[in-house]
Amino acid sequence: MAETTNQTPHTRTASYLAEPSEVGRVLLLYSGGLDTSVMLKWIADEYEAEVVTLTVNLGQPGEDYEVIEGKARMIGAVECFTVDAREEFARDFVLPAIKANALYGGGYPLFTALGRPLIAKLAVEYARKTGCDTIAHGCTGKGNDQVRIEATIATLAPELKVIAPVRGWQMGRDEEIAYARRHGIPVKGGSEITPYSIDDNLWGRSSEGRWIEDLSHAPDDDVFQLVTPPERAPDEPQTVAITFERGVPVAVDGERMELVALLEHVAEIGCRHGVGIVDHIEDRIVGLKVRDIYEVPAAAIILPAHAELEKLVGTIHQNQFKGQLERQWAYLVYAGLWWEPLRGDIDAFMAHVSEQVTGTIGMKLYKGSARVVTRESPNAVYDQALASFGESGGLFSQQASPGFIELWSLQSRMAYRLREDLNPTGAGPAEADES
């Protein structure tokens, strides 16, 4: 018989949410942490259902997937699956973000937002493969991840149902720990209280909770588990050369690497030099404004390098227009609309632009900063001789400049004179009307 918990009354507010009578076999997205471990036992008891677990490796550091699987089986999972999706994540999700120079709100490189649609897609595949009728996740009702996961499931598999126990059971952390103790469920890492809520993959790491919610509180050093605090970074700078071919990062300091290895290598260098700490105020799509601490060493080096190379090979018109599409792309991904056709349309434009994005950018890293110092590309829309001060000839004639200036400023000059004639005293609009 199911254990009684403090649970809100069940009401179906979306067609894909599962009624208890519809649940027989559940695919649980399982991390091995407190929430999903308690969920595993709770779902099995509450719904009298078989539970299959799926754990997805997107490059989270320090995970022992054999231990995670063993824990799931010990709690009661009937089948356990672990998928190494790092290559797919890097190729099909991170790489399009690089080509889109993707940042949400000017600072967040979308690592969690990129990972969730892939995790949900794999959940659909394994749910179908194992005969599950329902997918369960551990997202809360205050976050964006519930949108990203459930929108993906509803898009790819409308026949599958969803349950989200954390959103409805109203157990706080203390109640979850007590529940775990009663049922002999070990807490991840052997610690019953972890100070932060963490999400990470090979493109970045986020921390929430504890003092982070207090906007007046400066970051404590213990939150930084990847990036060295800048004041403790090496005293000597390091210049790293990132080579791109058609928009794809392919080499670091001349050494060619596969994409996953390259992202991990650049992240390691950035961590050492304190690069990639982002203290960010963010507008969530569920209506909240929140503060997050991000550690994004690879993104903090690769994104500005890619953007600089793209700026070098693009025309002024391409560069101004692409920025508008980049913001739209980042918003769609952040908002959980990975499968929106517009994103694919924008991807096609990004891929076309990337055909010219070949070259090498040197990034100088020093105590938390990463700045462009060298640029090289066979496709650069740049001529050193033309750019040289005082030089003339070839495609550029300095003597032609006065005629250009006269024509370029024509409308602005005409408009200025017309307004001066209407308002010769220079008074503001209201004053002119009164006179």
Second form
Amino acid sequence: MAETTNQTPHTRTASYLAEPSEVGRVLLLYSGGLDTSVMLKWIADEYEAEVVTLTVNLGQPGEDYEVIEGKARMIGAVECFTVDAREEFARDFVLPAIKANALYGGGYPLFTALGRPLIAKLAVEYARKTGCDTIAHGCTGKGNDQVRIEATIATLAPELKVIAPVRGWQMGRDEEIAYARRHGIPVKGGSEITPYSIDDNLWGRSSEGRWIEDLSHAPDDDVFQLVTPPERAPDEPQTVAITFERGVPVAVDGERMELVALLEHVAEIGCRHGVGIVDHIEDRIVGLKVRDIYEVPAAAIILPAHAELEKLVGTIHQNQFKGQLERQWAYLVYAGLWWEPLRGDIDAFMAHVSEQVTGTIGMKLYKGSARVVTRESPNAVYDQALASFGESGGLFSQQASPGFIELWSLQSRMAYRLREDLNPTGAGPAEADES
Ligand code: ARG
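The form predicted in complex with arginine (ARG), contrasted with the form predicted alone above:
Next comes the full complex, and the chain you just saw is listed first.
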């Protein structure tokens, strides 16, 4: 056995976890960062296994995938793959989230939670294609991502095993760096030694760790690598018009775009105007609370625009009901149960509602805020002539209102009267109580 800092005995606590003897060829989900680079070498030594790497492009800005593949080969990967999954991610994961107006905990647009099931699905595909028996990932034992990835693998590929070295190897950051240096694994300077923990894709970016864990610490500007801090955003506001067809965003300011391009374009505009910074306390699935700093420029424009349009084309009953399913959808996805049939059931509902969601919403962006300012839809359940306060008073029959009010309030009035008779208000404690 090779040198190891692993003091944890290999105890199988779940059926899908790999015993060392079962591991011959490993598909490693490889980001090119310190954890997964150390892991590549560590797995090859610890398990005496061949390692195949898979890197998934979900639109994380500024990655050089050739450099990542080169690094993997240099460390000893026997095969390296990079998959550009942006289109599938946008179409099959982000789009359903838009239709579900998906925000977890009131502020998190779920970009990481949406990405993990796709990454794990691709890991399964490539593991099968390349004859791997095991999938390895770099998630810690404290987060949601391990849940999302392992639940996906166990669902889609019961024959595959999983290893998650970070949960067991008991190396901290410094030990990992020392390990990397000992084995000639390149370690980037400065920022990689005390970084935030970052995860990003075309739907957003999160930062955790360092001062972010100190809840009394207001965000330092160096955490914002995507969105311009609002105070430095342009003094001139900008209004962007987002056009939706059947729930799908299809054009910006009248210019039609494919979904990936549209999301990237809107993100760029949002970034410029300081839009989409979210400082979020969140209940993780594994029990902990965590603080995340999110930068979600596209989501902060597209989600409110979509929700506004939907509100316009839906009836009061549709609009009141949908929120309940939206919450359930967001929770299932956050909680790593992408493959749960209920999610698909809810998607079918969302898709049906989306049939009407066509129109254009203008969003005014200004120093960090994104506000709806214009609305247009052929399907709006809205009639300006009826609603008008103009001279005619509009076509809505105001004379009919009192009859409506009498019947509408009937049960409430009866119930109020009954309670009042039993226990009159305004008279302090009821006399009867004092006797
Ligand atoms: N808190 C978010 C979530 O659970 C973001 C997690 C980011 N992941 C990471 N490895 N830094 O989805």
